[in-house]
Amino acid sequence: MRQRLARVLGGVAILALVAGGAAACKKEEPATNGGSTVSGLKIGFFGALTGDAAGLVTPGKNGAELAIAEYNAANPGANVTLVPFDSQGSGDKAAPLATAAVADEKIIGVVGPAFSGESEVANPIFDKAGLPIITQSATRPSLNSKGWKIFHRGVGNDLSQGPAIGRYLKDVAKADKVYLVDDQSAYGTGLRDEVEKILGAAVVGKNKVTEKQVEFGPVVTAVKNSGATAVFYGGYTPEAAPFLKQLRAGGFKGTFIGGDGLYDANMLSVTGKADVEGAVVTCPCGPATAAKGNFVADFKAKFGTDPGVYADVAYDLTKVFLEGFKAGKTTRADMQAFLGTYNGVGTATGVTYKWEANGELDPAQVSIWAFVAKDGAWANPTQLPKS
C-alpha cells in the first residue's frame, strides 16, 4: 500500500513538475478583466517634461493623460497607463530612454518623440523593436526618409510650415529685408532652410546661435547693420526669448517671427510682455483652446488650466492607440498594422488621421496657423493659406 501510494504520489509530483515547467516556459500574456477588455497595457509618452523646453511638451502629456483617464472610466478593468520618458529635449538622453521603453513589453505604442533631434536618436531603436510611434510635434521633413516603418506624424512637417512662414513675411508683414537666425538644431536649421527658399533675394543676412547661449550681442549688431525689417528665428524658446529681448533692447522694432518651437507660455513670460508684443509664431496645429467637443472643458476640469500647445493633438493621437486596444490590438505588430489602415477623425482637433506609406499625415489634413503675442498671450489665431 505504501509502495503503491508512493508511486501515485510520485506520478502526481512528476505531472506537477511538468505542468510547472510548461507554465514557466509560456510567455506571459496580457491579463483580461474577465471580459473582452485587456488589462494593464501601456502607452509611452516621450519628450521634454522638465527643463527649459517643457512648456512645449507638458500640455501634450496632459492631453494624453486625459484620453487614458476617459478610456479607463469607459472600460472598467482596462487599467491602461501612460509611461512618461523625460528626454528634457536632449538627444543625449534619448537613446537610454528609448531602450527602456522597448524593454517594457506592455508598452504597445508611443506618443512622441516631441522634438526632431531626439527623434533621430530614438526612432531607430523603436524601429528595431517594432514599437510604433506617433509624434505630435516633431516636424523635420527628413524624419520620413529614414526607412522607419514605425514612424507616424500627427501634424504637417516643415515643408508646409516653412513656406507658410515665408509667405507670411512677404504677403502679410510686407517684409522686403529679412534676417535669418537658427539654433543649429535639426528642427531649427531645417525650418530656416524652407523659409529661405520662399524669401530668396529678400534675405539680407544669416546667422547661427547655439543651445544654452545667453548673450547675443554680435547677432543683434549684425541684424541692425543689415537694415532688416523682419527677423526669422528657427529654434526653441530657451534661446529665442533672451535673443528677442536683447534685439528689442538694441533698437530693433521690426517683425519677429518663429515656428512652433516658440509657441509656448515661456516665450511670453521670459521675454516679457513689452518686448514680446507683436511677435508672431506659427504652428501646424490650431488653437487648442478652440478644440472641438468637450475637450477644453474636460481638460480644464482635470488640470485647472486651459489646454496649451499640442494638448489636443496628443489627446487625439493617444485615442488612436486606445482605439487599437479596443479593437484587440494588444501586440506591437498588431498595432503597427492597425495604424497602417487607420482612418478616423480626432474628436478634439477634427483632423482625419490617415497616414501615407512614409508615415506622413494625409496632406489634405495639414494646416498651418499663425498667432500674435498680444497683452501677454498668444492671440489672433489665423489659418494661413497653403500656397
The other form holds:
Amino acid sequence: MRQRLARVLGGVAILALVAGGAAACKKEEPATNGGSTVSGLKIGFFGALTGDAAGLVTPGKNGAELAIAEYNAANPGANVTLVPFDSQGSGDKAAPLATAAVADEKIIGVVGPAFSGESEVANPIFDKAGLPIITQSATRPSLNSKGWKIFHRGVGNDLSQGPAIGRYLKDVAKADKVYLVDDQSAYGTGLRDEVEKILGAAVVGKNKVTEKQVEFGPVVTAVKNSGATAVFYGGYTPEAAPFLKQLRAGGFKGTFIGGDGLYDANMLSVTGKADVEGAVVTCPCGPATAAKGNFVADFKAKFGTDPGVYADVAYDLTKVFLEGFKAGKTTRADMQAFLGTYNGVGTATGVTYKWEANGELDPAQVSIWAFVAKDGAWANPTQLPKS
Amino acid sequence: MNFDDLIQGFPDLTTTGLAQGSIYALVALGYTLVYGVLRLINFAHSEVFMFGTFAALWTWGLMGYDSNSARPDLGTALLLVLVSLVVASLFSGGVAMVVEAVAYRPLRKRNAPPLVFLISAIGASFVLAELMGAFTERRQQGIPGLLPGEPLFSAGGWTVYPLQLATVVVALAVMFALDWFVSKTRFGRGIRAVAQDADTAALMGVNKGRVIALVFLLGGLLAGVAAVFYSMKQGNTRFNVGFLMGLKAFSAAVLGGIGNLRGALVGGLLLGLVESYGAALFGSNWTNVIAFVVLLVLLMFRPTGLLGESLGRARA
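Next block: the form predicted together with the partner chain, after the form predicted on its own:
Now the full complex is given, and it begins with the chain already shown.
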C-alpha cells in the first residue's frame, strides 16, 4: 500500500514537472504577430565550415553574416543571429546537426545545406519539422523530387550546369575525345550523367574514384591511353586538386574541366599555379567579386578579403529570410508560406528570386558561368549559352 | 572488366605500381621492426609518417618553395630533396621516439597486458592526427613538384619519370642499408637478440630499453624517407593522410610476413602492383577492395605471409 502511494506521488510529481517545463518553454516561443519588433530570431547556416571542403562554403557563411549585421544595424532591437552548423560536408554528421537545428525553435529558416549529399540526409529532418531552407549550392537535380515542401534552391541545378559543361567541351574547347571521372558522390555522379548525355560518342572512357583517394596513377594511365584531349571531373576539390596535379605530372596536356565543386581557392593553391593553369570550372553563379551594389566593398570592409564563391548568393538568400522577418513572418509555417509567394530581386546577384512549386528557382533566372584558372586566380568569367 | 586498359597500360601501370609499392614498403618496415621486437602493432606509426609529410612541406616552404613555385633546375631540386630527406627523417624519427617514451614505455615498466598497448597505440594515433589537424586547421596543403617533369625516357607506351625512378632506387637502397644494419652491426645484433628472447638478451648485457628506442627511431627514419617521396608524388598532404597509408603499409607488412624485413619489401611492392593492375582492370574505385581480397586469399594459403614471420632468425 505504502509503495503504491509512493508511486502515485511520484507520478504526480513528474506530471507537475512536465507541465512546468512545458509552461516554461512556452514563454520562450517567439510572438507570432509582433512584426519586426520580435527580437532574437535566428537563421541557421548549414554546411562545411571546417575541413577540406570548407573553401566552398565559408565565403557563403560570411555573406550571410554580412546580411544579418546590416539588418540588425538597420532594425535596432531585432537582434537576429546566425547559427552555424558545421557539417564538414559529410552526410554522417548532417543528421545530428539537422536535429539540433530543428530543436531550436527560434531558428525560422536555414541557408544550406551547401552540398547535395548532406542535403539528402538533412532535408527530410527539416521537412518533418517544417523548417524552410534555401540552399545556395546543393545542385543535384533529384533534390527537387523528394517531396520536401521546405526545399528551395537559390541557383540553377546540374540539369543546367551539366549540359553547359558538355556544350563548353564541344563548342569552345572543341574536344572530340573526352574522358569522364567522378567521385561517386550524389553531386559528382549526377553532374557526370548530364555531361555524358550531351557528349554522347565523344566520351572515350569513364572512371570512378572515391572520396579521400590520393593516388590516381592508374586513372592517369587510363586517361593517357584513351587518347583523350579533355578530362571532365565530377566532384570536389580535395580529390580534384591532386588528380589534376598527377595528370599534369603524367604528361596530360589537354583541357581539364569541372563543376562548381572545384570553384574555390583551394583548387588553385593545392594544385599549384603551374599545374592548374588553364583548368576550367563552371558555376550556376556569377563571379562574386563582380556582384552588384555595395556588396563587394562591404564584404571587403568586414572580412578583409574579396567575396569568394557563393558569398553573394548566400547574402541574397539570407536577406530573403530577413525580409520575411520584417514582414512579420516569425514562425516556420509563416516563413514557408512567405517563400512560396516571394518575388524579389537580390541586391548582390541581381537575380529575381521566385520559386516554383518543387522549390526550383524560376528557370528564366538560371545562368551558368565558366571561369578559367590564370596566374593562380579564377579569371575570364563568361556566361555560357543556355542551349 | 576492362582488359584493354590493363594490356595497353601495362608498362606504365607497372612503373606506377612499383613506385607506390616502394613507399608502402618503407612504411611497412616501421611496423615490421616494432612487431619483430615487441610483438606489438604500433598503430601510431601512420601518424609518424604523416608528420614526415608536413616536415617535408615546411622544409620546402622555408627554402622558398610552395605549391605555386615553378619547378627548380635539377641541382636545386636534388638539394631540396636531400635536405627534406634529412629533416623529415629526423622529425619522424623523433616523433616515433616520443610515442615510444610516452605511450609505450610507462606501460612496459608496469608489465601491462598486450591489449592495453593496443589501446594506447590507437590513442596515440588519434592524438597525433588531431594535433596536426588543429594546428593546420585541417586544410589540405599543396606540395610543389620538384624533380623535372619531363619523362626520363619514353618508348612504345612505356614512360618513366625521374620521380618514379628516384623513389624505387632510394627505397631499395635504404632497405639494403637497413638489412645490413640489422644483420651485420653490433646494434643490429642487439635488435635480433631482443627479438629472439628479450630476457636472455638482457642477461647477456643487452640494454633492452635502448634497443627498443632504437627500433622506433629506425622505423621513424624510414617513414620520413617514405613521406618525402609520397609528398612529391601525391602533390598534397593533410592531417589524415596517415590513416589509409598506415592501413596499406600494415597490410603490406602482413602480406610479406610481419616481423620479416625482406617480407616488408616484397609485400609492399606486391601490394603496389596489385593495386595498380586492379585499378586498371576494375576501375579506380575498386582499388582497395582488390588489394584486400588478394591479401585475404594469399593469407589463406600462407597464414604467416609470403616469407614467414621472423626477425632475428636466419631469414632476416
